[in-house]
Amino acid sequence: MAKMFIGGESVDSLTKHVYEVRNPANGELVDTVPKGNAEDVRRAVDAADTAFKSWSETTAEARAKWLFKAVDLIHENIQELSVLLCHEQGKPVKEAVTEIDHFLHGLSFYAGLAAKLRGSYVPLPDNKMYGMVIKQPLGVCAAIVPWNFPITLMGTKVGPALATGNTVVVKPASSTPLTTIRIIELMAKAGMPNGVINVVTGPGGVVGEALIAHAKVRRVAFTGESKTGKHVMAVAGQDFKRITLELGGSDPMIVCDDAEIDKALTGAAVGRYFNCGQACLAVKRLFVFESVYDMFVSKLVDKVKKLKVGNGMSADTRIGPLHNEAQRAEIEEQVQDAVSRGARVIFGGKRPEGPGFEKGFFYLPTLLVDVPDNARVATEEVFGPALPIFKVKDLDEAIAKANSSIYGLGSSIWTKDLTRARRGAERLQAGNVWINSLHIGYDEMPFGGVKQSGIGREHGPEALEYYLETKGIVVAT
């Protein structure tokens, strides 16, 4: 049985209760995990709070060396970790390797920045005085992580938190805690001081709620759906905690008539169906200029037909199962809603049949056309392998339709015209715009959303500011 990790030790919940983690591809038991409660959260926060004094006073270079050592140790175990992630989450092993590599790149990036933080000297009107501006860590940070990219999205929180001298309590999604636990055990084995990083498993309504409400938690980093994000913001706001919320998205992709079609086709297929479409920054609405629409849609159907659906442990699988039955049911309902309003399914739109699909949460990659603007696939976040395609006459119409969403996380425009590219980048209401590029979150670039896609930024040097308090100091000579 897997265990929580608190104060440098692998522990059970004080309740002694456990729950099961099952494989989305076949329903088989992967492992059991402690079902934590508010008291488990309290002891984890206390451990992190105790560790904060010494960790925050550790030199930045020493913290960086420890992070680099942890990266090396995790990399030595990447194959074992990738298989475990495949079993608990459902994604193909190849995608699991990519995710853990991304996590390691992020830790290395922030380790490299740890010793490069700077304050400033400020001349004052009185020449017998001067000012200094320094940056100090906040204290105990809560990292609340979803199930779709449980390792990458843990890294975007843990990396900047530890590099800046904070301590962390991680709350993984209930259904994907196993790889997280194993990675944190390896980080401890690399020499992490007790209590600097902890993990508590259990239901979000209990463990997550206790974590964001705890008075000693000064920073909450949350990734998840927008409805939950509003609640996190309300609870954390009671104690004026520093927060970032990376929430849902309905990312538009605009294909102009001068786009490099083959590259745009890859952008649409990979952007929509990677991780079975379960990504906040996935392509979720496709807008294609009418002059190339028929040709582009025909080629996209041919490309999607080649994507093999199956168990993530098979080397040739490109699309694994959805993570749970509720996700599949929601996709089916969204597709059916579109069809009932006049949309046509031109590929997919159903569960695959045959051996190997009986027990998993599989759904074929799906393409829809003639989708009305009021269909759920156009107005809601579609967190699965269904892509609505819209015909537009020009860039102005495409941008207007793209901006009609309540979300504003990512977006992309595909064109050879720099004037079009600049206009799209400036006018699209999104925290991130990709020009002729896949929707990929880079550790080097700030990432986050506008509107109901959240507040604050993760990734990039900008993320460090959310883990630091700025202090002004006046010195009289």
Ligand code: NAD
Given for the second form:
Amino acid sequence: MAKMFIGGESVDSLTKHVYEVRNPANGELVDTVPKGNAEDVRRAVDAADTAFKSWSETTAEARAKWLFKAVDLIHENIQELSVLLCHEQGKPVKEAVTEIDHFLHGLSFYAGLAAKLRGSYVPLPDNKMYGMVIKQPLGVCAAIVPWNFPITLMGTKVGPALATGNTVVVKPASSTPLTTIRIIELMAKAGMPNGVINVVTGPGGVVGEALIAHAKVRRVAFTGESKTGKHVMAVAGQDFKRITLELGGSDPMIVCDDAEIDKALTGAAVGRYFNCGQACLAVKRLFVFESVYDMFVSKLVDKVKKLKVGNGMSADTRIGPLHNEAQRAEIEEQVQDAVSRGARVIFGGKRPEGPGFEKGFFYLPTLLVDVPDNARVATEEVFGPALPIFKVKDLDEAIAKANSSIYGLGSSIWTKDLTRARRGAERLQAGNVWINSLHIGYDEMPFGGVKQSGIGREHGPEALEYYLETKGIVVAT
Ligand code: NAD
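Alongside the form predicted on its own that was just displayed, please also present the structure of the form predicted together with ligand NAD.
Okay, now the whole complex, with that chain kicking things off.
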């Protein structure tokens, strides 16, 4: 049985209750996990609060060394961790390796920045006085993580938090706590002082709720659905906690008439079906110029046909199962809704059948055309392997339609004309634009959303600002 990690120790919940984590590909039991409650959260926050004093006073260089050591230790165990991630999340093991590699790259990135932060000296109107601006860590940070990328999205919070001298309580999604626990045990083994990083497992409505409401938590970093994000903001805002919200998206991809077609086809296929379409920055609406539309769509069908659906443990699997039954039911309803409004399914649109598919939450990669603008797949987030394709006459129409969404996370433009691309990028209402590139998050670049896709930024040196308080000090000489 897996345990929570509080104050440097592996512990059960005070409730003694546990729940099961099951494999989305076949329903098999992966492990059991403590079902934590508000009292467990209190223990973890107290441990993090106690650790904060010494951790925040540790030199940035020492914190960086520890983070680098943790990276090495986790890397030595990457195969075992990737198999565990495949089992609990459902993603192909190859994608699990990529995810953990990405997490390690992010930790190294923030470890590298830790000792490079600096404040400033400010001349004042009176030359017998001067000012200093210094940056200080905030205290206990809550890292609330969803199930689609449990490890990278934990890293985008834990990396900048620890590098800047904060302490952390991690709340993984209920259905994907196991790899997180193993990784945090390894981080502790690398020599981290007790209480600097803690994990409490259990339902979001109990454990997450207690964390966002706890007075000693000074910072909430949340990734999840926009609906949950609204609630998190309302509760955490009660006592003015620092908040970042990384929420849902409906990323448009725009293929112009002069796009490099083969690259754009890969961008659409990988961008939509990676992680079985369960990515915030997945390509969720495809806009193709009418002059290349028929050719592009026909080649995309050929490409998507070749994506093998199956258990993520098979080396040739490209698309694993959806993470749970509710996710699959939602995709089925969204596709059904589009069809009932006149859309046509040109590939997929159903569950695969046969041996190996009996128990998992599988769904074929799906392509939809003739989709009306009011279909749910056009107006809602599609968090699974279905892609609505829209024919547009030019960039103005594509951008107007792209911007009609309530979301504004990522977006992409595919064209050889970089002036057109740059102007388009400026007009797209999104936190991130990729030009001729797969929608992908880089640790080096700020990432986040506008409109209902969120507030604040993760990744990049920009993320550090959200873990630091700015203090002005005036000195009279
Ligand atoms: P979710 O909102 O259901 O859960 C996210 C986390 O919040 C989980 O750990 C959950 O246990 C916790 N939680 C639930 N209720 C809570 C409460 N009342 N108080 C505090 N915490 C609570 O989201 P999900 O279904 O796990 O994730 C999928 C969603 O996440 C999608 O909408 C996706 O687009 C979004 N997402 C966004 C990004 C981004 O960077 N913008 C990245 C990945 C996923």
